[in-house]
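One chain is shown next in structure tokens, namely the form predicted on its own.
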Amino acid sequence: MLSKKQAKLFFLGGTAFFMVIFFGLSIHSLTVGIPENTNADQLNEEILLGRKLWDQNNCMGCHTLMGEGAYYAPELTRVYDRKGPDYIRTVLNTKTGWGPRGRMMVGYDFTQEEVEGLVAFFEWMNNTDLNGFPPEPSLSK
């Protein structure tokens, strides 16, 4: 059994040790991990326009991106792989809204430049390394 003094030293030593580890991993994430995995060097004006439109139109109010957002509409992190750019363009160009399975997406009046920006944003998001997120569903029983 530890004395009060030993317990205090054990606590303070452990706290200091794990703080060093925490700060080391944080520095590594900010200097190496994030720039390497997000393809930040590939950002251009078209992709930034798509991200701006994503934020301005509150797409996260219905959709999720990288697991963040509402769960009303589909997860869009890997939509570029799942559906392809032509499908995305078709959905975004629909003026009356999109509702193939009962849930209705609002119809937006995007210009062709804005549609291409959103497609580029989804392509960039698709190429981001998310360590296996979202997971592939297991179809075996």
Ligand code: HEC
Contents of the next structure:
Amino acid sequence: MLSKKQAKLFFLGGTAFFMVIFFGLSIHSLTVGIPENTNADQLNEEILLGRKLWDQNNCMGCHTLMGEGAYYAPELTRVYDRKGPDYIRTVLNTKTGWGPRGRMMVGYDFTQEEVEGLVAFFEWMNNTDLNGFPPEPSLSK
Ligand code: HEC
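Would you mind giving the form predicted in complex with ligand HEC, to go alongside the form predicted on its own above?
Whole complex next, starting from this chain.
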């Protein structure tokens, strides 16, 4: 049995030990992990324009990125790999609203520059290292 003093020391020591680990890992994530995994050094004006348009046009009202957003329309984290840049351009250039399978997207009136910004944003997003997210669907029965 621990004495009261030993229990107190055990509690304080354990708390301090895990706090150091917690803050160390947090600082590592913010200074090394996130910038490396997201290729932050490759961000440029074109990608940032796409990001701005993503926010301004409430794409998240229907889509998800990194799992964040709404579930009406497809997840777009890896859409650049899945569909390719030309497919994305076609979707974004459809003025009447893209919707070949019934569910409709908003028809936007993007300029060519804005479309390329969004494509660049999706390409950048595609190259982020998300530790295996989104997972490949299991095709086994
Ligand atoms: C009102 C809901 C809605 C909003 C808002 C919306 N979308 Fe969509 N989007 C859809 C739907 C629904 C589809 C799928 C249509 C289909 O192929 O059946 C889609 C498809 C796409 C696709 C192709 C994805 C795939 O896997 O086929 C891309 C890329 C895309 N949207 C980008 C955007 C961007 C960028 C914005 C913001 C500027 C946006 N969407 C806003 C509903 C929306």
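Think of the rigid core as the biggest set of C-alphas that the two forms share within 1.5 Å after superposition. Residue numbers count along the first chain shown, from 1. Source: prediction; values computed, not measured.
Open item on the list: After core superposition, I'd like to know whether residue 25 moves between the two forms (criterion: C-alpha shift of 2 angstroms or more).
Closed with: Comparing forms between the two forms, the residue 25 CA shifts below 2 Å.
- [ ] Look at residue 15 and decide if its Cα position differs by 2 Å or more between the two forms after superposing on the rigid core.
- [x] Comparing the forms between the two forms, which are aligned on their rigid core, residue 15 does shift its C-alpha by 2 Å or more.
Task: Core superposition result - C-alpha of residue 6, shift between the two forms, Å - done: Between its two positions, the C-alpha of residue 6 lies 4.8 Å apart after core fitting.
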